[in-house]
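Next up: just one chain, as structure tokens, the form predicted on its own.
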Amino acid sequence: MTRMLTIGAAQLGPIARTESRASAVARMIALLEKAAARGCRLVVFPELALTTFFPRWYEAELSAVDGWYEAEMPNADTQPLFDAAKRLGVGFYLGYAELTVEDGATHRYNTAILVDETGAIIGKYRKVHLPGHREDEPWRAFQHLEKRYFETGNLGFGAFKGFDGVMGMALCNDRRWPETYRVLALQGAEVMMLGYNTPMHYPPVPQHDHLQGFHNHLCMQAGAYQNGMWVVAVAKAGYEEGCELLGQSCIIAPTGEIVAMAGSQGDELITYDCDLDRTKEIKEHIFNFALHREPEAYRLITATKGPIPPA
């Protein structure tokens, strides 16, 4: 017998500055019912899914950023989803900005959490791999200050057991990253949802435009592969505010394939029916941790953060 999950890949097009969280949750709203006339029981929404991607504009204050946030989840904006979630019996991921209090210090983060099919949040994430920079850099013809409005994660990349199957979350610039995968798959992940906000033009190297959209399928199916997980990978796509971001929501399998892949750049939501045990595939076979993976070999990944050349 088979665990088969169907589960919706919901990209949405631009959202404007002046749009309204009520305005995005109601487009989300959309995406989820037609996800639950689908027969979808997980739906995946991008990062930073209720507003625009505010970190393109500097400001010299942090607290003048303040309301892209998050303070609680939900919220009244919010609650709607949570609402409809509830009503069609279709869990969800979903990115935002999250401003909390904790231990009397005010924190910002770039969150993502996994709502069930009862409405519950039932896992919660924050972003490790902040890509960007901190101070005004007037050069560019964007801004991106994730490193100055957002903290490292603190929460570690967790596995959370929900949809009868092992679930991981991560966000954007974390796919990059092969150590998101590893650490996830070392908890037994089955699935990771990721939800990214990728311009098409990157300052810095400006002649990795044109590969864009192959590194961002490169690293993923990459992930997919070596770790035996499927990778449902969400964007906010479109012309957004004069910053013109990467499309390509897909699905993929432990086998790496693209299994389904987004066509437009606007709101559209793809489906694909994940069997999970075809991660055994991978985790039995070929990435048999237990069997080949040699752990004394790679001190260096966590007893080091940049390279050590040879004396």
Ligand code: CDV
The other form holds:
Amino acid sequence: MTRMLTIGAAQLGPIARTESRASAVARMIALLEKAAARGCRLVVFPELALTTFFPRWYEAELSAVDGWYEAEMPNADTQPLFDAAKRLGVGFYLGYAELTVEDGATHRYNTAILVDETGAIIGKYRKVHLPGHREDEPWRAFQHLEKRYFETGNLGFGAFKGFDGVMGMALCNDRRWPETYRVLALQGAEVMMLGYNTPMHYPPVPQHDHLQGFHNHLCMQAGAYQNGMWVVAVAKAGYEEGCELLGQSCIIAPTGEIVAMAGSQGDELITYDCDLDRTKEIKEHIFNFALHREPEAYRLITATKGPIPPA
Ligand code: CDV
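Given the form predicted on its own above, produce the structure of the same protein in the form predicted together with the named molecule.
All chains and molecules follow, beginning with the one already shown.
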């Protein structure tokens, strides 16, 4: 048995501060068209794919950054991407900054949506693990103000039926946390899609800068294998507004093997024929959750946020 889903990982090169959303969308449509020609039914784009990575600049007033967010999805700038999806019969995952008013209050999230082959939104995820800091830290070469500009996602790690499988979404820093994969896998996710913006320089621990590529693949290969899922991870890469961003977008099989990887720091499409039935090689054997998991022994995972050392 095979259940083949050809997936494209559509890496983007840098997006300048002055680049319009219309321009970013045009770049994504070009990749979507290339993906359709290669037989893809699903394409994954990066985190915050419509604009430059704006959390690298401090603003005292939150209203000063509101221009980077989308208050509606689709909107006039992104509608052409939805139209292209429908025309080509290719769905997509898209990361963007979401501004929403709920119960009379304004909320800001780092969000990803899943759009099916008809151009309909079938899933939404708001980033749970927000890295960085809340206040201005001028000692850094650049800021990473996700904790200032976004609230913790309030939708949990959702899995969505689509593309004849079960699809999971996560965003950037989520990939470093094993809980992300496990909570998705416990809902039957067969694919985890993830967009990222990962600076090569990590100001608090610069001695790890040379390990960015290694840590990127290390956590995702482990997550794929330990949860028997495909992982499709897509960078915004290259030198963006003075900050070097990691590339190495990749598609990882449920065995943990990298089966496709981007070779550039620019706009690039990589594809792979992902057989969703290959998830069974892991899920029905070495990591057969129903047979081998011992949730009673894992209670601390949800009972505490920080460690509790022995008395
Ligand atoms: N956008 C991110 O979440 N970036 C983080 C960096 C700041 C460590 C990441 O995990 O790649």
